[in-house]
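Here's a solo chain for you in structure tokens, the form predicted alone.
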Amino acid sequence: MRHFLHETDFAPKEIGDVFALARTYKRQRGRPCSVLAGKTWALIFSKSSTRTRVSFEVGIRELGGNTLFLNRNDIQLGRGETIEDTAKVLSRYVHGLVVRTYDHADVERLAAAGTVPVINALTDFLHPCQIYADAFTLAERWAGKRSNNLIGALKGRKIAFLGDTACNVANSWVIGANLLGMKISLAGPKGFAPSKTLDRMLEVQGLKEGYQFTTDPYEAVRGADVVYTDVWVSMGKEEETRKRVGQLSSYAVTAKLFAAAKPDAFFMHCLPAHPGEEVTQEVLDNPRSIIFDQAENRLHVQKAIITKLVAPKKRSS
């Protein structure tokens, strides 16, 4: 049984297949599809969401399947029942699981104990669906409409990630950049450097390019093709709001900082954004801000990921 828990669960060539299929789904949206005909996928969300929930629900239905949404109060996951027992029971009812939760170990335990595909829709450690959609968004822009070499369009490009550089999106972008032949520079306070867990994962996966970490945001964005940021206070860390805002205020993406990147650089944010904190409204509204393209492409890329898991031989047209 194959799962999608980490960016590395697909080899670079397979990521190219996912991107090509996502582009086909995007171009042919509205055409009948039977990849998941007669199948039901459960969405287990311990964390609330807009883009993740809607894109997966719509995507599964567009693939011909049904969805069952389960929040943390609907099931006994990790409370009155073990994660392993939950996985075994749900595997007898549904044909796949999409899980958005806190502890990354929980999705790994669900995948290990169950007998259906599991997709990591976000944990506190990684957000692989977001990074695939982000990379696809950039590949579309750089490769052009006619090129089939979407992955090739990413090679050698530089992304600068600013602010909370130890968050799940930053972790996933470090892994994704290494897989896709990109360079990544992180800028944040000293205490926000990537974790040793991420460093070990890079080492185990043989991703030797790694990343650059600096406390100087202008050094990070110099020569960058993409400037990326995320909220400073993730769900579950609200009590740290005042402290984090004080620590990270020097890393807000302002028009001046954005202008220090390449003249044609794109601005990206996984949303929701907090204008006036991690980014200014001026940057969000910039013509080179592609935040809503990112959001849309979650739908198409996730459909392609699901298809790759359940029908691996299906190719783009």
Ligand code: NVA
Contents of the next structure:
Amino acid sequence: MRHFLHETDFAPKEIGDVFALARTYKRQRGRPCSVLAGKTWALIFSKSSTRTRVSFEVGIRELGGNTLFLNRNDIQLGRGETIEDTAKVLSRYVHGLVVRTYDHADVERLAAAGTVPVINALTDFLHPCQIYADAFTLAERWAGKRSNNLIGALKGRKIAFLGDTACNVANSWVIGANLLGMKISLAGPKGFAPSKTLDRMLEVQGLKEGYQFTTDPYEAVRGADVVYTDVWVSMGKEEETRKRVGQLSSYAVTAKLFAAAKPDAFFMHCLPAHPGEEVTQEVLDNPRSIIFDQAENRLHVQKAIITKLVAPKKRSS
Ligand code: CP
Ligand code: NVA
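Would you generate the structure of this protein in the form predicted together with norvaline, following the form predicted alone above?
Entire complex below, previous chain first.
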């Protein structure tokens, strides 16, 4: 049983296959597809969502399947039924699970106890679907329409991540950049450096390049091909709002900071954005801001991820 809980669940070669398939799905949108014919996938969400929920629901239906949206508090999980029992029961009804939750260990436990594929739709630690869609968005820009070497187009490029450099999207980009041969510089205040857990994961996966961490946002964006930011207050951190806004204010992506990256650099944000906090409206509206391409590509890339997860195993001859 294959799951998609971390960026590393696909080898770089397989990520190339996912991207190629995503490009085909994007070009052939509207063509009938039967990859999930007769199947139902459930989405279990403990946090809010616009892009992830809608792109998965639409994507699964476009693959020929049905969806079931389950708010954690509407099912017995919200009243204390164990994750393991929930996984075992749901595995008897549905053919796959898409899960958005707090503790990363919860998606691991669901995957371990159930008998259907599980996709991580964001935890406090990682947001792998986002990073695949983001990397695909960059690859399709840099590779051009005719090249099939989507992964190759990313090699050696530099991404600068500013602000909450310890959040799930930053963590996932650190892993993603290492996996895809990109360089990553993170700029945030002291205390926002990537966690020991992330360092350990990089080590275990043999991703040795790692990242650069600096408290100077201008140092991070120098020579960058991409300037990326995320909200300063992730879901679940609302109580820290005042403190975080104070700590992170000098890391806002302004037109001046964006101009310090390469002249053809792209601006990216996973969204939702808070204009006037982590980024100015001017930067969001810049012609090199590709935020809505990122959002759109969630759909195509997730369809490709699901297709790869449910593909029959190749027999070794
Ligand atoms: N980027 C992202 O995951 O957005 P949602 O929270 O709206 O799903
Ligand atoms: N870091 C943000 C990402 C939202 C898509 C959060 O977890 O709220």
